[in-house]
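Shown here is one chain on its own, the form predicted on its own, set out as structure tokens.
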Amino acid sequence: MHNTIGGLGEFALITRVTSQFPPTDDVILGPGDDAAVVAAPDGRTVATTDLLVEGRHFRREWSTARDVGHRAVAQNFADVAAMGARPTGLLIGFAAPPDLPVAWAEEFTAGVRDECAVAGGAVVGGDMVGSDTLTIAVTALGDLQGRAPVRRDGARAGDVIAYTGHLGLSAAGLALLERGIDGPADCLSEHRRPSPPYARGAEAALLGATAMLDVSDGLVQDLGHVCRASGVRIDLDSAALRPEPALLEAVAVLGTEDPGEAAEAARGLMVAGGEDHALVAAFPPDADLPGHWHRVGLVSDAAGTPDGGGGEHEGPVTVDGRASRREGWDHFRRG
């Protein structure tokens, strides 16, 4: 009995792992050639990828095998679908120690086969191979079904923003994890298991959204990569930003109990919060919009964005006309 995987072997693990992974219609040849097919009716496709680096992404006392598939699936998919596509197929790259055990690999692939599951794409191949630090690489595949692809770069005065999926929840799951307290469990399983919005991002693409992407490094500095792209600049309301009761909780817990202060700190978390892979877009003033997406601002001409002289209003994106002093998610910047 081999319960690590060294001692299971490449091989046998690769075939314990992919049976797990029925075929769908985008897939003309699965795992176990050289290289997998995948149809492609629209004659394009989306493409994206990004990596999860333990103890940077995941922490294994914090998150379980099945947590950490989850979330690999989605980070990927909700970028697919900030394109407007939809999801069909994902190669997963698996750089793991030795000594891993081999019921961690199985869990992991059963939390991704179960987040396929709701995204609508299906796992065609990949690699593994030893490694001191465990790191999982994920390349996703969309189809954009005939229509436009959704790009950052067509945001134009007078649209406004939207958003739909849940702000701030992973950000407070993350808090209550770093200081060890037991708190609401729809901002921790956010944060463990995110819950992008899949299906919406095909629906703004038809109710005509103009510039869509999704939102995991805070969503004052993802839309600053709308603004940048589109020569634009968006002023958020934080009025319209309107905390879920599990995030006022959350900011309770963490020892804010003033409701006006609570809710104050909740909205920062709404705009700076990474990790949240909800989708936020820029849609026309005149379109119609389902109750799931929210109206939290508008686009305004490039002309009446700030100099960066250093002023208050310094910034492409404003919350009330400010600058927000709350920073996204960089990688390079956060330890």
Second form
There are 2 protein chains.
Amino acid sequence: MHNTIGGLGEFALITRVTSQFPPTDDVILGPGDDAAVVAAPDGRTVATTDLLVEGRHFRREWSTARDVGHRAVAQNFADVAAMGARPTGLLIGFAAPPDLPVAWAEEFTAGVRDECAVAGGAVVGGDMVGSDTLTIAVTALGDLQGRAPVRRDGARAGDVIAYTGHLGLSAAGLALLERGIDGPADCLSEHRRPSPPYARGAEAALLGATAMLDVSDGLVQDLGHVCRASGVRIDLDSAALRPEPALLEAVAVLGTEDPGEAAEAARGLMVAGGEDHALVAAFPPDADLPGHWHRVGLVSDAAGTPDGGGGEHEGPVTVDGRASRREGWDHFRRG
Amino acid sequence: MHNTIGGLGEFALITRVTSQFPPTDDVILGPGDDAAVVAAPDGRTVATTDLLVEGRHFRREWSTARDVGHRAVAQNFADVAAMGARPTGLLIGFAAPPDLPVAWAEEFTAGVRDECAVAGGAVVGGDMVGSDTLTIAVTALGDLQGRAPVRRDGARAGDVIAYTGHLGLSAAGLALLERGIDGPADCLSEHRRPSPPYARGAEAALLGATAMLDVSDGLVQDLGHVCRASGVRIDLDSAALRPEPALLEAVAVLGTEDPGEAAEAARGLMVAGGEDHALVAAFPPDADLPGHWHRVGLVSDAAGTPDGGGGEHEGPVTVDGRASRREGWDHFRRG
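Target state, the form predicted together with a further copy of the same chain; input state, the form predicted on its own:
And the full complex, kicking off with our chain again.
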């Protein structure tokens, strides 16, 4: 009876799983040896890593295994895109209790495979071990294609702030799930399977982005990193933060009936909600941005904030000139 | 009171930890952005990942935090070395309960830093999250310096098998710890902090190695992977397996008094014990091997084994022509 991974065994499961991953042109040596070999055409490789822990980053009752596979890939290749790079390779560490159904591992694998196909990267290696806590460790690699990496420290006074992708939908989806509400679908699906605009990372680099990151902890909190690294302030224009229809619908379902209040609640989720993995970047004021880059703010110099970017609690990022009290979260404090 | 990581908080801990990691010439962009950028001078990067789970791969009562830091780095850069590559960059995912002492995280960091200095690689990124199970995910990157990777599938009939590094000491150390015995020190320390011969990976490539891996699950089991990948058999010569004095001493302490039995028990640990992270390779018969490469076996063709390398249970690796019944282990089955 091999319907749990403990019954099937490590090596059989690895064989079954790795056979699902097609190579790409970037894969010089794929899974199965001590290490993989991945192309790094311009002599550099972009690398980032994330952990997903059951009960903290996903719940098996709220997300399917396939969703978790999609999400594990998405949040890591979003980081690669946020450097202005193209996704190439992925390594997956999988720690699971022996009673995990084989079907869960296989559906997770299918999600990883499908999101890799969307992002353009390939699974090149991994590790599989036993653990009481289902934990997924993903490392993503990328190719800068000869360009300079778009860091967090290049924003300058006068730059415009623009984002592309979704904002607030994932946070709304989480709020809906917490209340047991089964819609709107776009918010639930964005929470379960965020859809980062991978290719727009490289696009931003070509458009002259001076700083960029992906929104994982909330727009205000994440832009705070740009402010501190670049020594600037950023003011967001609430009128430019236009909630998507699904987000307004979610806010209404969540109990905010008044249209004015609903719009404000939606903007609250847009500036404080994380995990959509939108890309947000600073561009020179004369940048010729395509319509899918939404201008939402301006960079100014840090004069007036004695520590060169605002204290951790007052915050260097404002909305309509006022402090935003909606912050992201600290993983350990949430405990 | 910030003596637990939950009290200190994620961002403060990350700042405190990352300040410990010096960059190297391979680090183009280090920790602090969405992703790191690491040099890949010959247009390729070697990449491998491993998970270490408390209670399965280490115990806080048997290993110090510093030991665990050393080990996490060692087992990953050993995989890089086993491809014939030079260690370059390291990414560390750290999942920990909020009540973990800050001191543990700091000592772990010191172990990582010191082992990186030995191996020649640099920490370039990571992630830190909460979890009920202390789990460490390490991804190591490496540089092949223009050489072909030394894979598992290149061994040919007539090749000699040779290893460098320690064999059996870590397994002996584990057996000693399980019985509460505080010596011999070399075995305990090899279990707590394996010392892979990193630079000899590249050396083996230059000496013409046709296949190579690091010994993590036991010599017989790991060489089985070479046999299956290369379509060969390997016979080890027990007379050539010369136990180190510390290993013989450990076997005596563990209760094997008879000298003949002790030598046999020591060889048993050498062929079945894992986690020393010795390097074992196949070389052409005329390879001019330095003395620290110990010749211990021969490669023959797989004729006579119908499936081209032996079934999983009979095994393509023999000792003095006989099946070795000492196998490594399967992580989930032990789970």
